[in-house]
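Shown here is one chain on its own, the form predicted alone, set out as structure tokens.
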Amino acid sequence: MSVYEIDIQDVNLTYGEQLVLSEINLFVSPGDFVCFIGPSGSGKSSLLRLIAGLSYPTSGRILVNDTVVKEPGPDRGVVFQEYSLFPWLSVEDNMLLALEQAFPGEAKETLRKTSGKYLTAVGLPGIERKMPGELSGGMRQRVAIARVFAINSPVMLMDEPFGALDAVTRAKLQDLVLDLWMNQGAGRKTVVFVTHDVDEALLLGTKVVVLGLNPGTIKAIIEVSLPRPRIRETMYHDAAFVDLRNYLIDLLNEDIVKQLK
């Protein structure tokens, strides 16, 4: 599978009279695993809903892997926040539903197999036939991210999806996502990830995306250079991080001051 780029080009957003993203210019290298962090109302959602095609910008256009952006396509896999799983389908055809779009006269047993791989690799073996009432918040999600990488998506857009869940559950699933990025080869997979966490997106991040208020912008473009595996017990005393941390805070407070005043 070819790795893709994202190229982000002079892209303005306007709801209404209100103009919510301005002049939005980014290029996503190949396999990078980028993070969106910004406060609320900055647009991070907004422009990670333009790449994935479910909305479009006022002005400017999206290209993924060359291509100008119009509509969602199986070459961008997404994960919501909300889970996004249907509550009248088993975990297995939610998982089927998916696969079939992707891969239209594939053997259904072929599919299955293919399911049952990845909810196995996200630590849920065998609840194929559970229906997503029956379980937890963080095991739906855990079907979410096992869904996304079973389509086997070159591009992943994942807006906050670990934002409802508590500490643990969080640091489990963070842990989840990289692992399976790394395994499936890191690089092999461009993801955009949306987030409010500082510790998150670098933690994550290969590059670290501030977006201002009023109306979104740009402000900054962040190499993340920390050596992985990350490690958090380590990671939060290196010096590197620490520079690092307090410098996206000290962006991230410039806007909520003004927002206070």
Second form
Amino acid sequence: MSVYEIDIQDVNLTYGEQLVLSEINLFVSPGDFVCFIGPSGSGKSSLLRLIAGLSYPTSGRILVNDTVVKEPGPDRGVVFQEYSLFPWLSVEDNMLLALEQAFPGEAKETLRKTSGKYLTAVGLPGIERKMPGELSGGMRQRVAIARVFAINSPVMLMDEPFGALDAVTRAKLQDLVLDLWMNQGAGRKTVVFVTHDVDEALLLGTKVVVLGLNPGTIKAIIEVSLPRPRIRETMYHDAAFVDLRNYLIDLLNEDIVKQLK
Amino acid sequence: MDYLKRYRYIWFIIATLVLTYEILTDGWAILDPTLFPGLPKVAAALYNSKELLGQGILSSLGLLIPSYGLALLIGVLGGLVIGCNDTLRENLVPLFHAASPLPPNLYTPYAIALLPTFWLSSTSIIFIGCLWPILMSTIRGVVLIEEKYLDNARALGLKGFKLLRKVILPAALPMIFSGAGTSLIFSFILLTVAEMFGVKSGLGFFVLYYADFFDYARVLAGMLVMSALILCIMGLFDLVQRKMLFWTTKG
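I've shown you the form predicted alone. Could you give me the structure of the form predicted together with its partner chain?
Starting with the chain above, the whole complex follows.
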């Protein structure tokens, strides 16, 4: 099982006249869990879309495992905030559609078993026949997570996957993603996770990349060396955590203050 | 019983209409008896013409089914292709906007002149009328697909025919059904136009034929049968729509 690195080189992105991302340079090591954090409009989601190959940089390039990203590929699985599942397909058909793309030529029965295994792993055994519309938002995101782990892409891109969920559901799903990711041991995936929640970034990430506004630039790259497993109850009182948290909030506040002026 | 209860007001409205009509005609003789024959006369006409009307139903369906079916096939396929291709869409849709409001009966002389049989001319009139709403709504359905579904599909690596079948067609289906429903109703209006020439049976033909002889008992009988047929077909259409769009009603 290979693990991939991501190398972002001198990337600029413009929409019409507007410069969205300016001179982005970032190296993500194999097996890193990188959180992009920044205010709305800092281009954090745009940067994720560039890595996914859903859009293309105006200049510069992005390498995933030494290959220039030109379009989406099976080496990069994506979880969106919403609309991750197609409402006209059952949970299992949603899973199978992705699995067929990732493992072409594999027997349907094998793919069905894989789907069942990962649905069980996210705590949703036996919901294969349900339609996405019958599930809660949290359950839908669980399926989306099961799907991205099932297709086993070496790089996982998550665009505010828990942004639309309530606090309790969000906490449960954060733990779920961490568990699944940690369980992979040395074959751990490279994850890029976009969020606007400082606590979420510090709970999950090995690195936090802070993006600033107008235009979107990288303001800071912070190594998060808090010990794992990170347990919410104790971590929130940990001095190192509190310092990092305050530092990040100060960095983000600079932009908010600038915007208000 | 549940069925009766749910539609109880419909029965009430129908009963009121029937009673009012009967009072205005046979009862107080307020309405002109030639144009508005009493219901017993209409019922008798219905009974006497039952064979002709039965034949008419089959003959009308023989016109409707091929023309509507072909409009559905070409409208949906064409709409998917044109909807997915920006250049095609931008260049063709203005032309469609110019052509679609023209009443299809204007094409009648051309259809008769150009097509080898009268039956083909009749079907082509219904076909053209039905095509526009299906074609336009399919194009609109494709254009209005939530961008995020397409992103998701692209991220999964879906392309070509599989993308069309698994994502674009189902996503556009609610709009396609809306156009197909409009066309279905329109097809009955055009049926009467199409049966003005070329055919010697059919419900539209029946109504027009007896209107020429001022036999309004038969005209009304024909109209009632036509309404009943439309009701059955629309019921069938709703059933298919509910089955195919079942995912839109949940959640």
